[in-house]
Structures are given as C-alpha cells and as structure tokens.
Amino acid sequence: MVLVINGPYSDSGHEDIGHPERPERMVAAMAAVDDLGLGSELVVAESYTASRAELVRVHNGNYLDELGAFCYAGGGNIDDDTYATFDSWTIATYAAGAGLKVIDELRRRDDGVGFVAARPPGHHALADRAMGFCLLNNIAVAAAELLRLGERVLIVDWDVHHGNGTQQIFWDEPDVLYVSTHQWPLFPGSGSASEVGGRHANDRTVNLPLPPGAKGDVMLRAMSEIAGPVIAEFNPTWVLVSAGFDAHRDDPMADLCLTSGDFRLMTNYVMDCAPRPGRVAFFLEGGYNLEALRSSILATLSTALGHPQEDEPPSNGGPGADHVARTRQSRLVAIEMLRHSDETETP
C-alpha cells in the first residue's frame, strides 16, 4: 500500500480548538494503518507543496491569490464552518500535493493501492469557495492531473454529506464521473438525483440521496442498481475515492447508520470497479468520531489489500429502499430532459 500524508503538517497546524476538523483524526487514522501490520508492503510517501499550476487546473486563480492572503494575514472564519489560521495555505497545498504524488507513486509503480492520508479535506472546496471545513479540493486536483495524462476517472464520494465542490468541478466534463451516496436533506443541499451533469456531460454525475436511517444494504442496492450500469459503460481507467467515514452510525455529524462492515463492503465495489492494480486511491475526508473512523479505514483498507479485517457486521434493515426506485426515476427524466433541450438547441 501507498500512503501518503501531507509533510509534517498532518497532525498539527490547522487547528481551532474545539473544531471538529481536529488533528486527533489524523491520529486515529495513522493508527488504523498501523493496525494493518503491513511492515515492508507499507510505502510511506511524502507529500510536497501543489504548485499553482497544478492548483488552476481546478480552482480560480484570484481565489487562490486571495486565500493566501487571507492565511497570511493570520486568518480567521471563512465561514459558520470554516476557518483558517497562518499556517493553512502551506498546509492545504500540502494535502493537495499529497494526492498528486500517490497518484505519481501509484503510476510508477503500476501496482498497489494509495490512501490520502491529509487534512483539511477538500471535497466541498468550489472553484472559487472555500467551505465546509474545506479550503482546496485534494481529489479534484488529482483527477485533473490523470485528466491531463488522457485517463477517464471515476470518483465515488460515500462521505455522508454531498461533494458539492467535486460536482461542481467536473460538472461539464465528460472524463470524469462522479458518483455520490450521501445522507438527504442534509448540509451542503446540493446532490438531488436530478442533478445528472452539463450539456457536455450528461449522465456523468450520479447522485444517490439516502434518508436519515438509512443503512449500507440501501446503499449498496444503490450502487449497484443504479451506479453499476454508468460505470461499466464509462469504463474508469482510475478509481478515486472520496472516503469519508461520517456516515457511520457512531458519528456525530449525520444520521445514517452505516458500520465499519459496509465501509468493507463498498470497498469491495469500488475495487471491482479498477481495470487493474495501482489505479485505486482513497482520499480520506470527514468522519468525527476518533473509534468509528479508526475501524472504518482499518476495514477499508484491509479490504482494498485483499486482506479484510473484520470488526463489526454490515447493517440492514433501515429505511429508504423506496428511495432507490424514486431515485432511478428522477435521474431518467432529468437525462432525457437535458438530452432533448441540447437536441432542441442543436442547429
């Protein structure tokens, strides 16, 4: 396995007491590695500085300009959630470079499975917003540099609230396909099933909403059932993960119920879905409870290794199987309806 943290930075820095986005998550998820036991197969790789190069791919350059500025003045509230201190721009390049370079390792290597291991995470990061405890989208930067090297890439984002900023992104890109289980209604509002792409792109986003309750059979049926299909007909040559650990029943940021047992078993899915070894990363982003999201990246990643640990049980039974044939059916008409306004405007 490749892991890859943001440089000294992971574990301190970035930091508001009290804030949920805390550097004990890092801890935890160090600790859930080293529960994997993994000695020499473990390639720890370090991170380096996104340049703006890089960063512009993704994000206005004025945003960036004025987010530097911003932390260099010695920072503050962004917003209600959000925040940033002195040192957040060199950090937050940081965890962007991180995803760039386990992308780097996993091409050279040809083999292997990556983990992200970098806070602050970035998947509501817009082109020009910071948000949601989040300043740089770290798995948009990656995606745009496998876009750069011709890959087609699937992002799927089980984090329990909707990537809006990775929607945004790649919006109107017909390379990429995001794919997004998240809990509705829920912050940020965004990740409605009629949300299916641009013009350019349709059918390339994918949004499954859950009710609170829900549980990881609802889930899985989602991925499956409706997923599936638009992913084998994308046929990814890169599978990025968005690998949030929120959705976990003892997390206190939401309310569905999913256990480090489901983690394993979307795991499983995600990998089904690479053409072949070293063409997987997981970029770890929410998840508040320090024992939930320790097991769940332990299952996650054991898993990824074909090696699964076990802990607890995947959960069934919840509320929402309705939800999947609903969802099905806002998606089919919201494609047919973008397809025949760009046939209609077509001269």
Given for the second form:
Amino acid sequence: MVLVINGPYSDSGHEDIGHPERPERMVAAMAAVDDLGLGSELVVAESYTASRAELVRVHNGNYLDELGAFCYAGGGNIDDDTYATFDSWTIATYAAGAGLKVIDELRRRDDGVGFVAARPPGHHALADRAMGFCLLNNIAVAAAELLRLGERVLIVDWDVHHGNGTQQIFWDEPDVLYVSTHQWPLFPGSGSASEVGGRHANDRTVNLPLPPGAKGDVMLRAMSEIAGPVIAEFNPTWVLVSAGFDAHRDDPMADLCLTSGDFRLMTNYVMDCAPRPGRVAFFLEGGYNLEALRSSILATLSTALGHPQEDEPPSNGGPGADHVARTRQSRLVAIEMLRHSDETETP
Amino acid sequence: MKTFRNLAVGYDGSLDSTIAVRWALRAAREVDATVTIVHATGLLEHLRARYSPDVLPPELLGLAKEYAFDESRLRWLVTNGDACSVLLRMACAPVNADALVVGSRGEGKRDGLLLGSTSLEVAEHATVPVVVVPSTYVDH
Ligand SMILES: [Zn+2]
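Since the one above is the form predicted alone, can you give the form predicted together with its partner chain too?
Starting with the chain above, the whole complex follows.
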C-alpha cells in the first residue's frame, strides 16, 4: 500500500482549538495504518506542495491569491465552519500535493492501493471559495492531473456530506464521473438526485441522497442499482474515493447509521470498479469520532488490500429503501430534460 | 424604477445580522414588501442546533412587533449550507427575492481581502442587488 502523508510540513499547524477538524484525526488515521500491520509492504511517501499551475486547473487564481494572503496575514474564520491559520496555506498546498504524489507512486508501481492521509479535507472547496472545513479540493486537483494524462476518472464520494465542490468543479466534464452517497437534506444543501451534470456531461453526476437513519444496506443498494450501470458504461481507468467516515453511526456530525463493516462492503464495490491494480486511491475527507474513524479506515484499507480485518458487522434495516426508486425516477427525468433542452437548442 | 416586493435577509443570531433584519423590516414595511429571514445551518451547527424551522425565534418576533410589521408577510427559513450560498439561493425559486440584505460582519475579515467576509462574498456572486447594512447603522 502506498501511504502519502502531509509532509515534510506537519499538519499540526492547521488547528483551531475545539474545532472537530483537528490534528488528532490524523493520529487516528495513522493508528489505523499501524493496525494493518503491513511491515515492508507499506510504502510511506511524503507529499510535495501542489504548484500554482496544478491548482489553477480546478481553482480560480484570484481565490488562491486571496487564500494565501489571508493565511499570511494570520488567518481567522473564513465562515462559521471554516478556519485558516498562518500555516494553513502551506499545509493545504501539501495536502493537495499529496493526491498528486499518490498518483505518481501508483503509476510508477502499477500496483498497490493509495491512501492520502492529509488534511484539511477538500470536497467542499469550490473553485473560488473555501467552505465546510475545506480550503483546496485535494481530490479534484488529483483528478485534474489524471485528466491531463488522458484518463477517465470515477470519483466515489461516500462522506456523509455531499461533495459540492467536487461536483461543481467537474459539473460539465465528460471524463469525470462523480458519484456521491450522502445524507439529505444536510449541509451543504446540494446533492439532490436531479443534479445530473452539465449539458456536456449529462449523467456524469450521480447523487444518491439518503434519509437520516439510513443504514449500509440501502446505501449499497443505491450504489449498485443506480450508480452501477452508469459506472459500467463510463468504464473508468482510475478510481478516486472521497473517503469520509462521518456516515458512521457514532459520528456526531450527521445521522446516517453505518458501521465499519459497511465501509468494507463499499470498499469491495469500488475496488471492483477499477480496471486493474494500482488504479485506486482513497482520500481522507470527514470523520470526527476518532474511534469510528480508526476502525472504519482499518476496515476500508484492509479490504482494499484483500485481507479484510475483523470489524463491526454491516448494518441493515434502516429507512430509505423507497428513496432508491425515487432517486432513479428523479434522475431519469432530469437526464431527459437536459437532453431535450440540448436538442432544442442545437440548430 | 420598480420597487422591491420581496427581501431576503440572512440571520445568524449575531448583533450585525440583527441590525440587518431591523433595516429589512423597516424598509419592507414602507413599500409593503415581504421579508424572508433565512438562517443557514452550517456543518458545525449539527452539533448544536440553535433554530427550529418551525418556530420564529422570539427575538425576531419581538422585532416584528416593534416595527408593527405584518406577520403574514414575514417568512422564517432554516436551510442547510454556508451563509453565503444560502443567501444567494434566496434570489432563485421558490423564494425569488429581488434584493438580499446582509450584515457587514466578517470575523476573519482583513482589509482589502474578500475572504472571511460573507457580505463581500454575497455581493460578488449575487444576481440581484445586495444591501450591506453596517454594524454602526442606527434606526431613526
Ligand atoms: Zn463530511
């Protein structure tokens, strides 16, 4: 397994005392990696800073200037949820670079599974705005690099919150398929089933909203029944996962009721979407209960490596089975409407 | 010029947002417009839900009475998202506000920088006029 960490600059300078997006999350992630007991099979690589050229593929240049200047002026609260410190610009550019580094390593080895253990997380970061604890969109920066290399990228986002930033950035990009499972309604408010992509990327966004209390069986059903055929048709050459673990039942940030065993099943699912070894990387997003974070990361990575470790059993029996049919219907209508508007506007 | 019929104002319980609500109620009363007071439920708010979508906070009810504002023209919304996105959404269906009102607060605000200032972010992205009510505004 290839593990890429924030470094050589530690992520500990990105901290706001009492804020749940805290450096201890990284300690829990490292503990999970230790639990894997990989020995010499573990390749640890340090990230490098993503360059401006690599960042402007997904972010607005003015926003990057503003964010850098804001941090160097001492930082502060960007909004009610999101903070930055003096060190945050440096740390965030290393976090974005970590995704680039994992791609380098996996391509070179043509084997293994990547895990990007970096913070701050990224999937809420918009092209021109920080929000939801996120400053730079790490997974989008990595996907943009893969696009440059001519790849077709599947992004699976199983964080409990919708990855509005990633969706926005690739909204009209036909070579990125964005699939998100999330609690809905919930922050950030986007992610309804009728959001299916732009006119050049109709059906390249698959939102699978789930009601509070939903469990793993419903999530997996939505994934396989609705996203499954779209993924098969898309035929990705790479799979990147926005692996947030705040959908765990013990996480305080939301109300889905997954167990670490559900992440094992979700991992099996995404591994099967990859065309060959060395083409899957997991990016840490949310996950704020440290115990749940540790056990869920362990379940995910051990499964990805083919030796699933003992964990909580998968959950089932929660609400939301009826949502799957409704989601399918909303998507079909939205896809048809977009197709129709395209036909009527084309001379 | 057509006068506005529907104002949306952001409210987070802070003094600045209260001042913005005051301005909105007074301005709307003069032209018989509707006021939508919207509260954005951010990520952290899940840990300490402050406002119910079903109950107008008593302090806002108090303001409406103070301005003798017709309560049938007052709407209270609690919506998921960050403060900026939520207020911008008010310009679209189903609310269709024709002006957005926001307090000037920006905790992390630095001179000359947009970042950290909800009011400037809203003004930059808005598709309808935006009123930024300064924290020093006094209602006469
Ligand atoms: Zn999350």
